[in-house]
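First, one chain by itself: the form predicted alone, in structure tokens.
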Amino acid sequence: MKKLGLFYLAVRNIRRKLFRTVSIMMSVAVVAGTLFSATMVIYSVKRSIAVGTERLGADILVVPADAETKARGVLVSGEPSTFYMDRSVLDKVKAVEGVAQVSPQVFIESSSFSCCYVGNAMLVGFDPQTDFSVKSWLADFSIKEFGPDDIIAGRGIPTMVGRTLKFYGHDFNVVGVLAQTGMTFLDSSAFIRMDAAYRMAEESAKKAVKPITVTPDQISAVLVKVAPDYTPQRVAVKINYAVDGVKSIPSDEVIATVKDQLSKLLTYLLTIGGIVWVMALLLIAVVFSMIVNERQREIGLFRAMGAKKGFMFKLLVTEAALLTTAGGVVGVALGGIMVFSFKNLITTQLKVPYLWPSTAFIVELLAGCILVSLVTGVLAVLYPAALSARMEPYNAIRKGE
């Protein structure tokens, strides 16, 4: 009696119509599949844009109004960029109603050359004395001091703590590696103070190939913190009012931008993951419909033999729960293939950060794309389901003659 228990000949049901199984299996899968990667894709970009805002520590970054285009390439896809303005911009923009602190950073492009450790890297300079992002994060490192010529290297460069980088032929010390952020302009950077990138930059004419034509003179861009009572779109709208030639980037404007290059790909993804669902649940329910005419006799005897009204309920209702349950574990592993193998697609062609998930985020996904399909299931063979529980034995023994 054990080998005829629920499970049993819902298992044996399943295989004895296979092609009809794995269409209803890959129906789901793909529903599945859908929405686990475009959630994954989403909340990775998300996240990688949430932990990189929080370590660039800026409400506003003030660049030249001829290189906003190329600021935002370095902020969004680590595009590696140098644009330069006048030092003097500096005070003005800490003169602007609203701005709490300012602190310039000079940006250089590593050449590929062989005076750079690693080409088309993204050097970027900080005053120490008013910088309030990198030095916060010396803490990290156990550093009290960062010295003249030390370095801190993102995750996407290859070297370790207490190796030495050489970049236009000046050499520096790594005193730290950031852990990885997912936005390539911290990522593939490296950051040392700004009077020894001006330095290198004067070296770079006799030990560099290419030199470096930046002055002291010059900076790249001024990192702004806002006063507690100020928006950073209000006072980046006043620095603009206020300081000609340049153009001010609130950090929500950098999300907004993300989400705007995201939205049509969001929409299409859902979109299809919609018409597929209904088109998996039409098919399951008439599947089952067809299932219950075909086996009318042998729900008769079913009942006949004793068994109770709800029990080919019950049979069905199983039935479909393991077939979409499978094609649920299928669709979540076949999509969680395609987003691994096309992360770097992804970033490239969206020109997104992108960050992976916690595991606990990923175990959530997965239970809960995994439950969409078993719910799927059940509503889809509700009504066959209920429609073989009202069959009477005699008629559907005849039915099925």
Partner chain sequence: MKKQGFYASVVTMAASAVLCAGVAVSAAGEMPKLKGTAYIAGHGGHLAVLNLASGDLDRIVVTGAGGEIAGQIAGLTLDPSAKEAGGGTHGQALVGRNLYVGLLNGKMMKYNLDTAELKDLGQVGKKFCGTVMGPGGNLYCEDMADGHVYVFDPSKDKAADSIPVGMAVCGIGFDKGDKHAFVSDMVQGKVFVLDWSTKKVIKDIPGVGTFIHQGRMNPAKTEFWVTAANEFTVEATGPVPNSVAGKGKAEVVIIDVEKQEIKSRIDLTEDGAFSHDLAFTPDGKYALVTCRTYANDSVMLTIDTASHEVLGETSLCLACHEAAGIQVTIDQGSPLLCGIEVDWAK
The other form holds:
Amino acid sequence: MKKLGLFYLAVRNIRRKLFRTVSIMMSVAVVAGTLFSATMVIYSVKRSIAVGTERLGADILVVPADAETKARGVLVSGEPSTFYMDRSVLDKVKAVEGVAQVSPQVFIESSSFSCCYVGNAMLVGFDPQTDFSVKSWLADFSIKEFGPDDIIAGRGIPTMVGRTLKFYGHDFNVVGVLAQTGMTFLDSSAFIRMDAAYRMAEESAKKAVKPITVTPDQISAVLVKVAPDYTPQRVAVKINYAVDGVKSIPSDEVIATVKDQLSKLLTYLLTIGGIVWVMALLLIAVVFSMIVNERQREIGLFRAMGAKKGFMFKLLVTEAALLTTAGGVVGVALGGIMVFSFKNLITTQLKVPYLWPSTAFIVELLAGCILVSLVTGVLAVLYPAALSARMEPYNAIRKGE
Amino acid sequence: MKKQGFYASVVTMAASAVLCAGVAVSAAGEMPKLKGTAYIAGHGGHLAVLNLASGDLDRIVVTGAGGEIAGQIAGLTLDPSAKEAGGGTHGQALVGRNLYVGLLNGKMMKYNLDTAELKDLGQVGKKFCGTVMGPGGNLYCEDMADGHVYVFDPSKDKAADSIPVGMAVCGIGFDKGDKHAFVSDMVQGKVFVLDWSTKKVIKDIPGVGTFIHQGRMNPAKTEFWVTAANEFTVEATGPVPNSVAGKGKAEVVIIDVEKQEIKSRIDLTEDGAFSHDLAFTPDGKYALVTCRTYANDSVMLTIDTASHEVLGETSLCLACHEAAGIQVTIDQGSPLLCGIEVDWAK
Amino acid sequence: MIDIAGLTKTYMDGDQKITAVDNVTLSVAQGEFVSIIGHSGSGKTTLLSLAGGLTKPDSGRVVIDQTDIWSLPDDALSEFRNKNVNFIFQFASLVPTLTVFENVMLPSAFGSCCEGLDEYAKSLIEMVGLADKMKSYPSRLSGGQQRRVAIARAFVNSPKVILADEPTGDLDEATEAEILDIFRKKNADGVTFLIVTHNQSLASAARKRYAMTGGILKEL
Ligand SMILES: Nc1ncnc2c1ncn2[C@@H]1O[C@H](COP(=O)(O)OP(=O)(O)O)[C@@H](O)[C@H]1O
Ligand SMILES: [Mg+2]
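After the form predicted alone, can we look at the form predicted together with its partner chain?
Below: every chain and molecule of the assembly, starting with the one above.
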């Protein structure tokens, strides 16, 4: 094996000027980092919302008309809030053309767990008879009977199966803990039977410090599954038309809204990334032109010792590619650290849930970003490298003097 | 003799009948005297108000300006340079004394002609083209962005349905007994036929044009007239302007409602009139076709529905714009008009 | 070994024409040691560069070991240099990022390398008396030491011809004497030398001596 190869020489050259090396690496790192973190965040958020709404299992959420903003908040960012409408809405919605299944839910805001937990969780009462949303999770836990004192906890509630959770003076047995959905509504809510919710409310007057006032004729939302031939959007229009005082929110529309916001953000970030990229390209091209100039005598020397034109070209390209690839690695590492440590900030700023993408996706993205960095180096150095290859050996030596 | 006299009188009568008919035919070449008020929507966000009898022009400001080519149509970006604005009117229908105006941003506005009160009825669709009165006393609004026909109930001022039909639908008409609906699709250049009992597309009539607009059913419900200005050809790569290439005809295409096929075409290319919508006179004898010129005006052509002859042209923008000192800044400086609705009573 | 005939090279200095090498004919037999003296600017370096394939002559021929080098395409010429010729330049021509050993090994980076080159390179470094500096970087060496590294490098590819441009330029007499010694040894092994020098002792060591004035070469 040849010790003193092209690659070795290139690595040695990179070590020559630390400041220059670091500048080039950082410029590429910024590009790769932006690309990596922007794509990560946006993909993650998209995925979270998709998973979350899928987990919700409903095509449309019908809520009181004046609670639309609150309800969207519940769906997208999981901000706990309560709103009620008359139970009669349920039958009216059921009668609308295109509605296949309906199931009511009642939301109870709960800020005070009996112990250990401080956080705004939401208590959701559902109807096991008509439910099609929570039921799929029950199957996950192979629960046949969901009793009046049973509870399913979202991932964000610190408990485990077999424990009890106390709400408003009532003890519930934890029979299941949901997998992480990324959707705060699901992650930080706990699910009980609707009748249990009403009973709890009734008892809260005696048992709880802060009683709740929900009566069995009040519901918070109606979950709707639409018939195969209908789009959620169309059925939502029909429900809004047929039932007074309600607002139907198609869950795919929630996704679309967030996607819209995200694509704006993405364009913004990618524009910045693009500008930095062009600047990095120019910077690298200029720096390498300087390098070629500086090393003229060495280029002449190499040529005198028998280096071919192609060798000189490849040497510079390798040098640049190594630098920018290293920059890319640093960039994705920094981007990764940023995404990881600012995850919470991102979530609160964008008011969106967050779910990590699959490993395969991350690996592909990493590879992609590093490839972009490498290509950046190669592109930027093409001209200086050609310049260095074209020099006549004697001229190079003389000019270097 | 008596018999001869009888024959003579028959011949004379016949002759005079032919003569009268001849006079009638030549009279058809003249502009009819019509009475009524036409409301014509435009991208400028205001309606042109034309007194058909006097020819006086006025306007009603409904909203801000906005072009239909701006933003997206059926997911296509037709003109990336066009700025999407907040308004722009496109079609309107008269319900009593209320004019319901569908906007290019998918909102519905209600304007009371007596009190001049303007009410924003909120977001209904995405990008409205035509707004037409139809079965059940409802308004049918065609959406160019999502290809749905929105059903709007003016008694509740609420959308009742949103029927998926095509990609960028523009105009609608209903046959006798409301058995079928005919819906024109701008970018696909087709007319869809819907079975109105199921509200499902059962057929499409292709080849109407390459870029077509609103359509109307004649009062006899025998012909569905579609305006096909064919400004673009929408190809896989995107829309290619026909006007630039000098190809493409500006036409009105007449669909035979019975046979559900194209019956004839009226070529308006020579008139430089890019047809966009039309209104029939109640007797069905004339069609008032609103057309863009892509110059400094939009016009209304009066067409004889029997002979398909263009009888005259009425300017719709210039006089009013000049009087009000309006400079058109969108759509390359051309005032683009769209839907027409005529109040034949006033 | 080296056959130069009618070699001419002109440069343009503004609109003034400089004939750096003027119709030079020179024949150096295998194993010969030839020196060229001359004032600066007389065209010595240019002549060496033409002879070593570093710059293209306007006219004339350079034949080394039966190869008309200027008829070769560029890549083949590079390969030819790598195998048959080596240079000692006027300047200390070391690569600052490489150690003494690596600098000596440099020519092997451009051609196929032979077994035992490491050992040979080490022996060359020992020969120039820098055995203890094997892993040092050039910046840690004195001017004379750097030059000795360059000399060791000149022999690493076992060239048939050495083209040396003032190889003892700014060295003390003791070092000069050592280098002359090395040259003699290598010359005795059959390496052909063409040396440009100001140094009288080095010049007089040559059996054939030439002088260059204004691009014209004359045998002394
Ligand atoms: N690349 C060049 N461009 C222009 N002039 C040159 C070039 N190389 C050499 N010369 C000129 O040719 C002459 C001979 O130079 P050179 O061969 O370096 O002389 P020496 O080595 O004897 O000092 C000088 O006048 C020098 O200025
Ligand atoms: Mg010289």
